[in-house]
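First comes one chain, alone, set out as structure tokens in the form predicted together with its partner chain.
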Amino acid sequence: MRAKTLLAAATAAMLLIGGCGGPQGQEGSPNGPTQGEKGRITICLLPKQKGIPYFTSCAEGAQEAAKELDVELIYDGPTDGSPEKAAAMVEKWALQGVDAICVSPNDPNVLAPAMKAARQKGVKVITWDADAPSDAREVFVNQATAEQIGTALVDTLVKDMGGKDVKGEVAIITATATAANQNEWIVHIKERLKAYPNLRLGSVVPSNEDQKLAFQAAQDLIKASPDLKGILAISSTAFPGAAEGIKQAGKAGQVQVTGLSTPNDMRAYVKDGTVKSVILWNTKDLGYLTVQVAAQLVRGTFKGTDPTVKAGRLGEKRVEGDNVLLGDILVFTKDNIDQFQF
């Protein structure tokens, strides 16, 4: 019996060795970074969650920049959006000795210690998409702060509802109850809502990143409160779910919904009028700029304190303090959405 087990284990081991040896020679296989290679720098790009279109389109822009600058780009992140797994990846990359790590922290508190540790190992660490405490990174590639996002969400919704005189209730459909990012936005949304005394915040409903739950929540909210005039669906799964819910409830035009999403995912709803505005920035450009900044930091052609940075096809970008600014928040409407393909 013992012999049998050992045999089995040995067989498994052979397969494993064979299997691992194989891909080295194969063409096009993804290659891990190796410290030995000189000259070519390695940049890691960490999204909050891998596998969702927003970050996938960022990654496309990042890849474009990587090709232009001839850097090795590793794009990986937790498929479930867990900040703990993200922190583990940062730790791993730091041990691999990569040159730069670009982090979009799903929870800055969780990621900051790992980022600081990576910096101590000599890795250039920057944040993009969302920020972390300033001592955890060199610069922040800033498309918009949480405050700007919260304000833009409320203002756009109010505009879509017909102006600041509209009375009624507003509800929020968020990602999960514990999503750090969304919770920060909610703080600013509440702050901004004070500017509109006619509006009242109803429920905050978690959708657990489940489109179906967001759909159901939108329908329940509409029925439960005849006063409901608007919904802020502030995660990329909640937004289309809520839009579909409003559409199927026959309330398109009466209840407005807005949120952050890529134009591609919301195009149909904007075209059929269920959604008037979608808020976002140019995600491809964001990814592109991030890799540009990271590579130049590594090569020393950009120091965090410079007033501007040359970013390839984007031209010169302004630097404010330690924030590299991408530009304004975009609002996609029926009129302009077809100009954006991402």
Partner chain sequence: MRLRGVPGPALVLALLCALATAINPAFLSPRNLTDLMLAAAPTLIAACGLMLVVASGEIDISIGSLLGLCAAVAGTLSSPDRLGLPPSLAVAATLALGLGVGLLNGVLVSLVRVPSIIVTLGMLSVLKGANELLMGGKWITRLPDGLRAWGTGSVLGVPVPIAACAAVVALTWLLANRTAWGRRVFAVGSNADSARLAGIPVGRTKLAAFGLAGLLVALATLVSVPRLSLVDSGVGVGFELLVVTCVVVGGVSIRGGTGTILGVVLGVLLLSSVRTVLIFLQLGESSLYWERAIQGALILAAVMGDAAGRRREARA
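What I would like now is the form predicted alone, since the data block earlier showed the form predicted together with its partner chain; can you produce it?
Only a single chain is listed, so you will not see partners or other molecules.
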């Protein structure tokens, strides 16, 4: 009799375990599992390109948040920046039943179908660093508004060139022609340049997230335009490549370059005078905020439409529409760059 009782108990336990499902919890639940239903959740963080310092430092902040929140963090992405490979990763993770996927899309149009399909499976999908169509994700964890970034880039370059009375041509070296966030920044760069009528925008050149191509682009721009006074290099790989191109062309101090990159990547160029200013945000904080937002969406403590979100050590962060704003643009110069290590 006792053996029968133990067998029945074991059978019931097996049925209970079998009904719990995989990492996603109850498949098809529109709101996902809450912390009460499952304590430990799985969040995937997908960068545009794995292996470059910008995204590596984002991942460090993401891991910090994951430890705080009892989250299993999967950080992976294409090392060549291929949007097709990134889309395949989203599809794989959705089939595995993870709880949330955080995407920095290199080409939103390529990634959007996979992101939408993941949402239909009950996975929370958000964007970070770069956005995708709003129907492909729930919220965008945005480092700052496109207007803030575009304005900061232009105003800083003008200052570094000597002020608003400087005359000449400005060029842009971007990452890829399909990078939606950078295309939006360029809209605001063009708008802000109207405040400086002595400057005109020349070429906008993609570098395909390749530092060597950015190096060559900078040298080509210098050769093509004797009136070139400044370059805006608006990706973390384009900026050091462009700086090296200017340096090797012997144009340091004559052609100013500023843009977006990590202080570690740009420190040598700031120290030797090739670059006066580096613009960015705290990349570790961006990764940290992304995991905070994703975890709270899964657990139901943030609905996506709340005016603010509590973000651990970052305090409360403002939500504008469906954008969660990190909101702190940093400018690194020779006076402060050694205070930052990322």
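Numbering follows the first chain given and starts at 1. Keep in mind that what you see is a predicted model, and the values were worked out from it rather than measured. Note that the rigid core is defined as the largest set of C-alphas that superpose within 1.5 Å between two forms.
Student: With both forms fitted on the core, give yes or no for whether the Cα of Glu244 moves by 2 angstroms or more between these two forms.
Tutor: True for Glu244: a C-alpha shift of 2 Å or more.
Student: Would you say Gly150 moves its Cα by 2 Å or more between these two forms, aligning on the core?
Tutor: Yes.
Student: After superposing the rigid core, is the C-alpha displacement of Ser82 2 Å or more between these two forms?
Tutor: Ser82: C-alpha displaced by less than 2 Å between these two forms.
Student: Enter the rigid core superposed C-alpha shift of Ile189 between these two forms, rounded to one decimal in Å.
Tutor: Rounded to one decimal, the shift is 3.8 Å.
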